[in-house]
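In the form predicted on its own, a lone chain appears below as structure tokens.
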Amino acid sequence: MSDTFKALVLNQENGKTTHSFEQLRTDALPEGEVVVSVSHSSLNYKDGLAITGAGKIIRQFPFVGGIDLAGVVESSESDQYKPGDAVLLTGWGVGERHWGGFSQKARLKAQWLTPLPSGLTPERAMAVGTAGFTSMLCVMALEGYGIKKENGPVLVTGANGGVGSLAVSLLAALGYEVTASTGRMEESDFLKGLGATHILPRDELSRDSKPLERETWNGAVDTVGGKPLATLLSQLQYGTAVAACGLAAGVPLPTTVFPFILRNIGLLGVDSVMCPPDKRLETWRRITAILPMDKLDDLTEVIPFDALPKAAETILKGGIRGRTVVDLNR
């Protein structure tokens, strides 16, 4: 096996995050007990800031980015995998203050891994990724908050996005009545297609609220956070709640402690990077058993690694519709 392979590293000159593909050596790889060939990641959007430089995601240069990857254990120090092994891997830092998946080989640490679950394929898995394992987490929050689905409609907002699309997806699985909320009308069928029953434009979440508003929504889950978060809190049914995993409309949230203690309601922060183990096999298993893979393929584009930068740039500009997964060796 080849000891050279293709990666996309991140560099930085006068200030500016600069990304050129290189041909790198093993040795070259970071410190961990398992190196993966890598045949797949995925771009999700904590990539794009890190690839554009837009956000401050990487710190140490040179880097190579990319938090979700999947493929095979070349070689492996540790006695939680083989050579052979199929694995995946999401969070733990990997792509922000690890070296990543953008990159055909990797050197990780093993209780970073996860076993490819049975029935994926190593594109489906990053398919889901990182958006897909936080969107089955804000679901399972609000099953354990006891939100059942014969008391009216979930909202999702951005609901075009990776997380919010495979989350659409996941409670229509699950029987759930889905409202999906987006900012881009036109693709109002393509969400119906995942099983959202109706769709909510974004400047209707998008502004000023009340403290309180007319009770509308049985649970959401909220990718955005800002204004929509704050104006979905002001709506929801007595006794429910909203499992909050984003911010790309603002970091603050213009509420008051109204909905909480009039309406008795929850604000569950959901996180994916630090997921203990034994809690990130339930939820791949759970993925694998509820999510519709013919809806993940039709939410879901492959691109080659060439492409990626471009992609990058697409995303943060809000140009992209469900999951984009790298295959590297194409």
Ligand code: NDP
The other form holds:
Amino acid sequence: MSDTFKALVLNQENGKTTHSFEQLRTDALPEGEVVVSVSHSSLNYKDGLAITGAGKIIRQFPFVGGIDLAGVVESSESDQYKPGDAVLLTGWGVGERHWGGFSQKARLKAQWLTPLPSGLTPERAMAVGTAGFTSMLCVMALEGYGIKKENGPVLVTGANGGVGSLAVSLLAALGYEVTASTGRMEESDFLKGLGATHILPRDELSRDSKPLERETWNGAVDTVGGKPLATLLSQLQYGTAVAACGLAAGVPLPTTVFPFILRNIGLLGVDSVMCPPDKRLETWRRITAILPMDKLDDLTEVIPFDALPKAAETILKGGIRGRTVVDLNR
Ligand code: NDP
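Next up, can you give the form predicted in complex with this ligand of this protein, since the form predicted on its own came first?
What follows is the entire complex, opening with the chain shown before.
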């Protein structure tokens, strides 16, 4: 019986990142205590940067990307997991510094794994993936700041993207009034289907802003950074906050101190990669308790493994709606 499995292997030639599907053997995998038979992964913005080489995500080649994975433990040298256990993984630098989920097999540290939450299939866990996990962290950051649903609309930027569409779904399910900002107005009905009550054209935020504008938003989840983040900071209601996690619109933040010192605004940074294990369990518990599965299915497309490189190019152009799950056995 063949011990080989399929992986998308990244290499570098003349400073350019290349990719090819290869058959690997288990002994080619990096060190770790647990070997997982990976059934599903997902495509995140960071994966798009890694596969195309558009961002300096990967520094050692050859490399297997994929920051998310779900599957079943095949073998384990750790007391924490045994063969047959269903697990998932997001972050911890997997798919960036350690080989990741774009492979039918992965060898990983036990401490990086999370037991698959009951009520989620591997496919749905990957529909959530890093993007949905990050959305929930953003919502929890706003809750922790004391943002109450009664006090007006919460803004979500990059709403048609993975983090954005899941943030819209989670906030709406919690009873918040959600305004979705998007560059794709033609997807307004999709966003309303997820629970957004108003749609704001991206251009209204992607502009130079005044230090203080009309107080409009009772909090925000920002997935794009740059000028839109600066504009929404100037429009937050007194004493509210934005949970900021992304950079699709740019890295510089052209703001002033005024929203912070005159309106008591909070700029809450959110990182999912190094989120500690206890908070991970709590975050997945909240996701499974809150997220309507029909909405999750509506915003998810499942693609075969071979379609991944093309989809990686598309996500960098802002062309993916919602979440993309990769079925590694299709
Ligand atoms: P997606 O590509 O799925 O979503 C990004 C969305 O941003 C797009 O769909 C688009 O939404 C919007 N967008 C794209 N380009 C621009 C632009 N030039 N100006 C304004 N808006 C733009 O990516 P993800 O949802 O996977 O990730 C979103 C962001 O969050 C990324 O920057 C990613 O790096 C970051 N991220 C951070 C994490 C963390 O731990 N901090 C974890 C996961 C993601 P629309 O068409 O609706 O306008």
